[in-house]
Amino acid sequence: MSKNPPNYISTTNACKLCRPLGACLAFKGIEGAVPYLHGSQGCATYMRRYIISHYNEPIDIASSSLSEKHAVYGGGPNLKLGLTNVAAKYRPKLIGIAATCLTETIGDDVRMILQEYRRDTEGSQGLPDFVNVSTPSYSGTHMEGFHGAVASVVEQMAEGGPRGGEINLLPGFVSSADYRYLKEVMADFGLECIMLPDLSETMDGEALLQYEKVPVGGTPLKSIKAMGRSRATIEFGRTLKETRTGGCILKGVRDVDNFQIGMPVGIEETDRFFGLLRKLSGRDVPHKYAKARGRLVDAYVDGHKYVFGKKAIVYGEEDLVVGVAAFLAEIGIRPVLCASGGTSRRLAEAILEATGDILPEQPEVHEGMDFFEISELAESLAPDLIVGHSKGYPLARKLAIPLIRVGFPIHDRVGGQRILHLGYHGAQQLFDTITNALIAKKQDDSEVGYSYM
């Protein structure tokens, strides 16, 4: 089901983020790398603001410092002298140029001037590789921005040679948590693993005593450089079929298969990530991965008679929302608006395979909202919680009803960036997550306030 176009163009509370804020947070996933934005200052500035809100974490988010004059004569030479000043200070061993609104409106061409400045600058000491990606905010999403930016990464960088055994793994943009897991997973099924990107350390570090410009972790670039070698690629996103993935640009330039499967966020689409797994490594399923999954299934039998027949509206990043709505429909909640600010068109599509075969009436899906049609739609479906990013917040409480907070990003709670969303592990804590939400929901409306069930 598709939304009808409005009769009005104006956005109210956006249910996305900007393009180049999601390709600056995949560019901190890699082995000293510094993003760069391309265009005004303020556009650096808003984004590390949102960005340490979520993470709790500083981060350098380097700019052109374009100004009105810039946007006359072209960003050209702020953005070559922005380049040698941030190699000077920071010493990286990446930077990651996105362009903004601004500079892709003037039509600065970021390739032909990264050519000229490596042209000027060749046999100068101490300089970094560079990748640029095109990332207009007015077009697209944050999401959009960071599949776009791990596209660029591989496009530019992989290369070609003799068929290694190494898997790439392309999660997508999940939690500092999540990645951290998916490396143990692969690890535990003996699977030599090149994930792009990896924010499990360089965006929930430890204290230190002096700051680092350029936090340790991140996919190392001679990984990165092998990617074009590897014996298959894994690639997380139901709505990413067709598109300019790196995944489908690994196998078109180097011919490295590629297996796109939805984000194993719940035992069916866990299964079947643990199912590509046991292909490609010829490994049964670890005993301890068996043991959570027994203990999860355990865990729905338990609460079930406290979820079961209640509804729920989910909303996020488009794959997010699939993956939740699959699991809270495997659970016993029916989601009843599946909503996000993307447009893929095929977010409708990829809801019904994920849930087809368990529920009996598929929700309403809406791409290209914003909050107050969100709400709008809320009044009438008569939710009992909410599932999504800390922008519900207002509809929850509006609402009178629990909001499951998930994605990014979290800034009105501590531990965003270590929320647990995939795998048996991360279904398990959703699950006790939502069931105590809807316990204590039941416990605060009850006129004696009960104790005990």
Contents of the next structure:
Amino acid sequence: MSKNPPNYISTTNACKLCRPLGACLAFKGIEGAVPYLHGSQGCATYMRRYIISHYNEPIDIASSSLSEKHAVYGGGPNLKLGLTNVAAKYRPKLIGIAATCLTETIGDDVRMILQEYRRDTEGSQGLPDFVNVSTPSYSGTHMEGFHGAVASVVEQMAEGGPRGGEINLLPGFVSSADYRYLKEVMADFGLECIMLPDLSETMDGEALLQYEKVPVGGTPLKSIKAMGRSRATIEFGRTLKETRTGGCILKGVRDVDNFQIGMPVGIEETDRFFGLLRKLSGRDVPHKYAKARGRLVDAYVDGHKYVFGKKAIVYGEEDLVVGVAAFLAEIGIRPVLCASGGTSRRLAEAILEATGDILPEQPEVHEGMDFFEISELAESLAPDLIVGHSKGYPLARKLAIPLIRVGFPIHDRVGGQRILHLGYHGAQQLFDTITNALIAKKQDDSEVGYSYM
Amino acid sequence: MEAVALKDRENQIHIKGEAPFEIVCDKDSLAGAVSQRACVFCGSRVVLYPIADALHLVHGPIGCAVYTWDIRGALSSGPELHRLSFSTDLQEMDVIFGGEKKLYNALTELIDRHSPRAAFVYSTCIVGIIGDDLEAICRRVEAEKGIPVIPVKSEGFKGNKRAGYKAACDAMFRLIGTGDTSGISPYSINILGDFNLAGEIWMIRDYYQRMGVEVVANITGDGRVDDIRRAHGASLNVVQCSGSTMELADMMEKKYGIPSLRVSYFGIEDMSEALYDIARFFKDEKMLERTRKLVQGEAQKLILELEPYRKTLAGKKAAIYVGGSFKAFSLVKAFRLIDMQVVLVGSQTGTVEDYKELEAITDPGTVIVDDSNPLELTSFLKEKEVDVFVGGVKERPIAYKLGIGFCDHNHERKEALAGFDGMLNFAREVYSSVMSPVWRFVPRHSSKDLGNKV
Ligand code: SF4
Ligand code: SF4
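Could I have the structure of this protein in the form predicted together with its partner chain, to go alongside the form predicted on its own above?
Once more the chain from above appears, this time first in line as the rest of the complex follows.
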């Protein structure tokens, strides 16, 4: 159904972020880890600012602070110096190193430099582990950076050995509330779960008396090492397929069964997730979730007329877009445009897979889009709402329609990290938010202004 | 004190009254330290960004452009082209084969689409490495499109933010001198170094108008290309804080003989001084009289309005960590005006002289830091039992995490803090943080013991 997308040379108001940012976020979900950018100072400062505006949490990202001289002669010495300084100052358990455009271009071989560094420092006490990921921003988005970091972590750290009973869960980039929810779900199914990463505490922490150099929480290193021995991996993301993901690597290297499923947004996709958990645990869906599903269905029924036939534009990270599209489809809202700055080449196919049996007509699906292009298409599509992160606000404002905030970044509201997207509970929140936004819009626009529906 | 400073950094921290004064600054950030410092590109972008009818194209990979999209509160009274984020979004092939063609095509496309009055093309780190000839492409497009197309040499790794200010000044200097200056009053100025955050420059312009001074160009808050082109017709450059545009004033003085005046619009004292200085410069009795009336009227009104805030806030402790040290001076004085005590002050880009001056105006025991990082800052905040911390967006979560009040004073703020009204807003901001009842729940002030009230 995809028509020819507009094809501009320049990018205006991008609908994507750069790769190292995704890697830093993934590293933040590992216990005792400090993200480290091998590059110049600016990138790290910008990314910190960007991430902070969403989470309202401190985030330290160290940097090699390369200057012109290093750019010419190579950044190796600065990388080593920087690692020593971070190790001394933060006492981290792990330093997650992501390259930047600069160091990828000058050709610094981080893996080799790290090997040298390990040799140089042999016998030292208290040095952390190191993981490195290649993240040139000129190919891919923050999501490639995120998945790439997860893949590198398991590739470089997961060990083999006798098979255990654990389940690896690789949810991709979701909110802190989502990570918390997933842990609860796994525990309620009685499954021993290793979730990577885990941003539930590290990026949504408590008020503190003592500043923690490295916040508590995150996936324990011991668990990451054990991932190669787990019984199975569950990986969210219909657009991932055979790319270099954590699940694929664990399957390839350690022969851990990999189940790739869609991000569980809405009833259909959550049913698939819970179905899988039933199979893996041999248990029925816990009462709590059966009840929640029941309430959700009841709410869908109560609210169906307010949302039916409405048209939505969905944009953002590809797998979240797929999930949101599936959810909208099942409540009777028609996604008319699904757009992402990502370029997996699988977005349209994934949306078809997830919505094919509900939607009479597939939406326009475009990858590699920016907000200028989305805006241009929006004019003729006449949507009733848009669903995505904060950067779509100018579009919502121009069209005078509600923006339903999901994903990252949420820069114009508080609590972005506490938006629950996943499972029956997440769908309940999304449904109420969307339905109320549409009701409010109608109420505000109405001359009568009823105070009941 | 807890030893928290990295060894190499110890001489970038100074505690007043402890040792003879010496502080090392203008040093490249140390590898591995989490610095609050930004890059050259950031400095250039900050200064040029508010020019609202220019096209700002970032030549590089997507990150540098997307992280600077509409992040600042610089308002425009007309066009808002500056609020869009344009990038060449370099891809792997461009990096391998060079990005010049893409840059040319992108520039042409965007100029055709938006008809800007000028275009600024920012180079980023990667462009410095692949060696695209920005100068040549810009010249070509300029000839073809008939508007100024100016390269900004802002490769991030070529220094710190201050180098970026310089690159921005160089870029603007190419515009200045190309416009018609006829009809400009002898009582005329350019406003340099105000970025019209939350509409500040409008308040300032209003003061100047009441004094009878013509403003030729805003550099750069609510800025317009054509105004900047004729900025050399003004009699005086009034340069506010931050030092970001001092460079430009110096260049203009050299080439066009325009003197400059360094001012701050922040706090009653500095604001009044600024207006008087300008009136004195023009040596016009009537103007001086008008200024006196203006200042007295505004100051009287303000003192009255400030009084309730002063009463409650007196004795509370403040910490300051901001971009430019000139801003730090003003903040120190502003806190004094409401009887608050400044226990820490620092900046990202101060010079040795700046720090000497800071040391002169602060109380003994005040900690003075250059280019600090989160760990260092927090240990000081805790030790000094700070009530409110003034800083940028990156410092806010640290303060909040430890249950310390916070006031935004950076380029992203949405409250006007300049001018007489700004001082009142500032007091309100500080008040609304310090006096909030929520602090009673933070661990600093209460036990975590749930149910201890039963
Ligand atoms: S790549 Fe260079 S110019 Fe861009 S943000 Fe990083 S340091 Fe700054
Ligand atoms: S240079 Fe690359 S890594 Fe750095 S901010 Fe720009 S896109 Fe991101």
